[in-house]
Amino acid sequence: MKQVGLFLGCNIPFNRPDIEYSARYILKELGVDAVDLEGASCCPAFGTMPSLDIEGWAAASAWNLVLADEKGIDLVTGCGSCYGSLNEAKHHMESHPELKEKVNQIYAKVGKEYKGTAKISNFINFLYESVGLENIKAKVKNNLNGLKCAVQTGCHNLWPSRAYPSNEDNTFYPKRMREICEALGGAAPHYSAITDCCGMGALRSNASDKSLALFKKKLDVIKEELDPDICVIGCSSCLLQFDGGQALLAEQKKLNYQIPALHLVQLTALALGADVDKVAAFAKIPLNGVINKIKGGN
């Protein structure tokens, strides 16, 4: 059985474990064995820690990958700044020895040591190229029905591309979430803003009224363009502001629809014949009308 290091980050865990249980499920349906790193860290992402301390950053990033290493597996994350950050720091060890011999020199007060050998994929990456979508479409149980899904990649597991060991062909362009989505048995046809970034990280943290503001702008044309079923989103991160920003925006009263959302491993999930309620423990737009329109409803 294959094996991959599960790497779930801090927003998983934390605020959407029901993503954690989707990427269990679907790992174990689709012949993966999920293996856990006991003493994983923080990614950490690359907005915070870099800008204070780089070799702290890169020490820290890059423990994870030790992890890995040592057990002789690769990474995959269902969090883009976590898939960001992770290939990060492995480019810029690569790029700078000096680097890389600084925060070796830090590890092997610990007895450990960097080697590189680990690589990071997402989960888009992962299901598109080490599973395949051949296999994933053998062994759908819960056909899409037609579900039609408005993909929201994320910013951080597209660019910057030359730093990533897989990625799109065209990274203004992304496809491979939506063939999943088709492979499902979903439609996920192309829109203006599907590279536009839903305004969640910093901006939220800081500026939550403009970071709403240009989420919105980006739901409305999805609402205009694709009048969707669902959002399916690549990166945790997005997710909260897909299903959490709709909820704050609704209370507001600054949003007069609500498109339901899950993370791709969700969706997934259900096609693999998970437990909606397990799926989407923590969802807080209703999914009864996606689930409806699965199981064959208009």
The other form holds:
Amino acid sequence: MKQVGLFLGCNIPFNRPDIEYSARYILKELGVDAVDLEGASCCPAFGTMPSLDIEGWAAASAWNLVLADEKGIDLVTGCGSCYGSLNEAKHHMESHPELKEKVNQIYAKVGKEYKGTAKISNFINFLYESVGLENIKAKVKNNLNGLKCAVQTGCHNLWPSRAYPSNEDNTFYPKRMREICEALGGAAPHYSAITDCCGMGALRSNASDKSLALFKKKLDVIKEELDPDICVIGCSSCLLQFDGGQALLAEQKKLNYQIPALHLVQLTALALGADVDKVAAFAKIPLNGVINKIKGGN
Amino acid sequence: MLLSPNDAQSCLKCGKCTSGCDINRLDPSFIPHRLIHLVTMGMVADSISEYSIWKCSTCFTCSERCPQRIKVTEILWMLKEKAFKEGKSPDFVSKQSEIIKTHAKLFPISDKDNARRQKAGLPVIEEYPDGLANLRQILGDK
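If the one shown is the form predicted alone, what is the structure of the form predicted in complex with the partner chain?
Time for the whole complex; same chain goes first.
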């Protein structure tokens, strides 16, 4: 059985354990052994340590890559921030050997060494490349029945592209998630704001009103151009904005519609036969319409 | 700090970073090419005195669009790191950094969180597994 290290990061196990449930479910269904990383740390995300202390960031990030190397496995994550930070830290250490040396000087005190063998994937690329669309199709139990999906890949699943081992042919015209949704039986058209930032991350911590305003601009485009059944999100941080952010905007009476939102692994888990109560246990926006459509209703 | 003002010198002032910036569309006071211009002119102090460097969402769109391949987002990291060391950063920045240095996680898992996880059919995560002790010490010493 194929093995992969499940890098959960901070957000998923704390804020949205239903994404973790779904990730474990689909890996099992697809015949992949999910290896846990005991002692994993924060990635840490771009808005935190990388902005303040490059060495501290590299030491914290590389810690997770050392854990993967010790187990002889590669990693997969459902969080775009983790995907970006881990890959960027690895890229920085490869392109600046003095940084790698500094990190290893720090690690030597505790008997560790960063070698940089492990690769870091996200669930988009893992499903698209390591599993493959045909293998996913073969496992579908609940066809999405034409469910119209507005896809949000997430900035850090695309960029900084120089740091990534695998990526879209054109990062400003992402197709991989759309093709995965289609393999599950959904429809996933392109829309003009597909690569726009959702406003999550440091902006949400620093200026919540601006962050939500940026998100609403994107959501309005999605509503106007696609009017989808669901937003399908490739990053757990973006999902917090798409699900929780809509709830906040509704509370502030700044949003007069709602579009359900799920992470790509949650939608995949639904299509692969998982129970919706577990897959979307912590979703704020009801999924009744989505479930009816999958079951063949309107 | 891995980058220096020299890494911005090839800037053409074309504004492609700014014209693709989602934050600029929302808040015209955030002007990436202006910040890069100040850096190329050796006016780092002026650029870090601008509160606007903290408005960047670190989406990397600017770096991807730059025809000169300038690492715009990372130039802003350089400015932020300098600003932070000079005590010119918003409170949330140092608070988040302190949480990570103390716990090695941005959101440490408590007993309450684990109860929620178990209800969702997920394994318990130790708040401070033995394997994390060394990293917490490393970060705490920094």
